[in-house]
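Have a look below at one chain only, the form predicted alone, in structure tokens format.
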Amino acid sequence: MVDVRQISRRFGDTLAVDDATLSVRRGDFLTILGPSGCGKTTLLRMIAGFLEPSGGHILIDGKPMDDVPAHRRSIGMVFQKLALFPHMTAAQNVAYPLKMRRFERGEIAARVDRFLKLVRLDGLGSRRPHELSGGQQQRVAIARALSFSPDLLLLDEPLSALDKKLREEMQLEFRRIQQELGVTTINVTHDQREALVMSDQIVVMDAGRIEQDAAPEDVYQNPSTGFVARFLGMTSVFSGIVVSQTDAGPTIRVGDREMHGRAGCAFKPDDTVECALRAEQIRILEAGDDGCDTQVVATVEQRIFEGDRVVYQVRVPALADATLYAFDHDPLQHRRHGVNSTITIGWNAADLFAFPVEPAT
């Protein structure tokens, strides 16, 4: 449905988007994920037609968009600032794009009714935006963007201003609506959970470049670069030296220990690598536990209670005093470990990612 081919965009001397290529299948939900300033919104605005690429091409439904202005593209958008008309009711806001496209009056009424019901706002069409909650305003914006049945829906961080609970509810609501209608959707966010929950496909960006383009499970479980591994989840990162490498993966020396890991590329002995461990893959071991490939003694530096889990920050002397993070997802049943206490932690070779050291930017 959408093909982005080697798109770039410069602002003066700044290369905001650098040679980005991606495609979105019809009916899929793609999220462009990355930190602030990585170029994700610039890329979305070029797809929408609000910005002209400095190079490359965009095709929507097989048609080149080079000379097609934004208002000629069949695209619905929901912005971070919802841009609802405050003097209009919810129903009038939803009807506005239909009037601009000169739909028949009877069809406008039917579509407004249909899409307010779709977003579960039937009965609230006469209220103005200030009479609606934040979540209800979001639903009006969604209904307005979808009311004229666009070929493509673009979302520019529309949930970022909501509180955590409402944001998580709206993530599920967005996904329900998108799947019910089958509308091809591109979402921009810096929220990892949002990307993982809502998407069929995730594109991770950093410094204007696409770092990885894959299904959510693959992006999380098989990060292609050190940046992706660091950006998704709570990840401990430390340096090591490659001792050897086989088909099964590298053996890496960190401090006084050698351990096995996995890598997506070949290393040579004495290469310096970046090691990454996700917090949920590190086990806090009790006496007699021997189910981990690597076990080390650690000192608890912080214990953070988060309700459904406890986060332990620990220091590992044997790993050159590396700082690691570990989760306990059953804190009511497991023994508590206080600050300065000594514990044993462990993980398996498949949980330790090794990446080439990335050059400083």
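Here the rigid core means the biggest group of C-alpha atoms that line up within 1.5 Å when the two forms are laid on top of each other. Numbering follows the first chain given and starts at 1. Just so you know, these numbers come straight off a predicted model, no measurement behind them. What changes on going to the form predicted together with its partner chain:
Once the rigid core is used as the reference frame, the Cα position of residue 285 differs between the two forms by less than 2 Å.
Once both forms are overlaid on the rigid core, the distance between the two CA positions of residue 72 between the two forms is under 2 angstroms. In this overlay on the rigid core, residue 225 has a C-alpha that sits less than 2 Å away from its partner position between the two forms.
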Second form
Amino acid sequence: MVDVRQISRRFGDTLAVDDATLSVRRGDFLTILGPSGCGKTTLLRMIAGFLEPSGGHILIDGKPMDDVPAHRRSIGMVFQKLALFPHMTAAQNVAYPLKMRRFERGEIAARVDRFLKLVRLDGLGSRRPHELSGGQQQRVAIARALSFSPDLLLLDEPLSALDKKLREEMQLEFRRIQQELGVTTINVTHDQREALVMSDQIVVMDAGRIEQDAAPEDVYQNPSTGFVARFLGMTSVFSGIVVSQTDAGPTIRVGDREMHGRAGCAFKPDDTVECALRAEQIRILEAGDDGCDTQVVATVEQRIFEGDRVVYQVRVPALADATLYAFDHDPLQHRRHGVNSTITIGWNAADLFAFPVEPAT
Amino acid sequence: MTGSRGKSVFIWTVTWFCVITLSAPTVIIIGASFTAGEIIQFPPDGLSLRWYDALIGQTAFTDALWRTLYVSLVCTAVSIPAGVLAALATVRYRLRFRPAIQVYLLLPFTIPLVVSGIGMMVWFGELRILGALWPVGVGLCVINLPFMIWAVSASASALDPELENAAANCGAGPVMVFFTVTLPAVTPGIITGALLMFILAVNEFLVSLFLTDSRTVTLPVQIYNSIRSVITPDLAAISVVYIVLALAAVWLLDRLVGLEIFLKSR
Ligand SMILES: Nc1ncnc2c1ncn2[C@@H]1O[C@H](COP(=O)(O)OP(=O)(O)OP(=O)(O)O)[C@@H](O)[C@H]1O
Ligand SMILES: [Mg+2]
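With the form predicted alone already on screen, would you show the form predicted together with its partner chain?
All chains and molecules follow, beginning with the one already shown.
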């Protein structure tokens, strides 16, 4: 449905988007995930037609968009700062794209009603944007972007200004509306949770480049680069040297220990690699516990209480003093480990990812 | 305790001094205009409307008033498109030579009115439009245009450019974007600027003096002409007409955009 082919955009010396290629299937929800300043907005603005790419092409339904101005693309967009028209009421905002696209008058009224109801704002149509709460304004913006049944919906971090609870409600709401209407959607965020919750497909970006393009589970479980591994979830990263490589995966030496791991590519002995371990895959072992492929002794450096879980930050002398993070998901049932106490932790070979060391940027 | 009392006495003294000095001429003129006597004096010598009556009888004054209103309307009407487009161009678009253009648009401020007046008199004479009334309005528009640009720029720079993107995204072509989003956003500035232009045009004396003759004389020039002969209380009465015009403009401004916005945009 949407094909972005090797698109780039340069601002002076900075390459905000660097040779990005991605495609979205009709009806899918794709999220572009990346840290601040990695070029997400720039990419979205090129798709919407507000910015000309410096190179590459965008195709929608197979048609190149090179010479199609923004107002002739059938795209609805929810802006980062919402951009509601302040001199119009909520209903007039929702009606605006319908008027511009010359819908019949009866149809406009019917759609305004229908979409205000869809975003649960019936009865508030006569208010101006400044008379609405942040979440309500948000929903007006969504209704405005959807009212004319666009082929494509673009969302530029529309939820980032909301508090956590409202944001999580809106995420589910978005997903509900999107599935109800079946509209193809590209969402932009730097919130990994949002990306994992809402998407059919996640594109992870860093410094203008696309690092990985896969389903949420894949991105989380099989990150293709160290950057992706670090960006999603709470991940411990330390470096090691490959000792040998078999079909099952590499054996890596870290400090004075050798351990098995998993990797997306084949390494040669003596390659330097980065090893990533997700906090939820490290187990805190009691005496007599066995059954982890790798076990090490660690010193607790910090115990962070997060309500539903406790995060232990530990130092492992055997792994060249690497710092690891481990969760305790049921702190009431388990022994409490104080700072400076010594614990044993372990993990399985399949949970240790190895990545080539990233070239310095 | 005494310190803060001393302070408040001081502040109130200054405040009342300002209020009195600012309003005294107005109060005196208003009072004097209602005199029943033969000369301008305050307090007035008896109360009557005879000088207003005399004013209505003098076609020189009433004709000049209508001409002034006509000239001011021409001035305002010309200044709206010119000022709005100039302000939007300099604020919203990345023009080449933008600073130079901005300075150029402020030039009328820096030139003494006498010089502008002579310049326009000569130029209008060349164009053979000197005897007509409407060029006076155009001339007044030229010298006061910076006020209009200033007022519109203030609201244009408060306009979020993303709104224009949002409008395009909704399917509005450039012309529709201008009329449905850009123009409404700068409307408070336009109203403010238009009223300023109108008042300034009603009051402008020096440039009008150069551009009018005995058939096209406007009110400020007419007043000037009559004080050169005898000063009678009908001058006070015509001044009150001015004050009423100004008050009406301020009232209109308050009704249309709200005075806070006007004061804030300065
Ligand atoms: N108009 C511009 N002129 C110059 N540089 C720009 C412009 N817009 C963006 N950039 C640069 O391009 C890079 C990418 O910006 P972009 O806005 O796409 O980031 P982002 O991923 O949306 O970040 P955020 O999550 O903070 O919104 C940044 O380094 C930014 O400084
Ligand atoms: Mg952004």
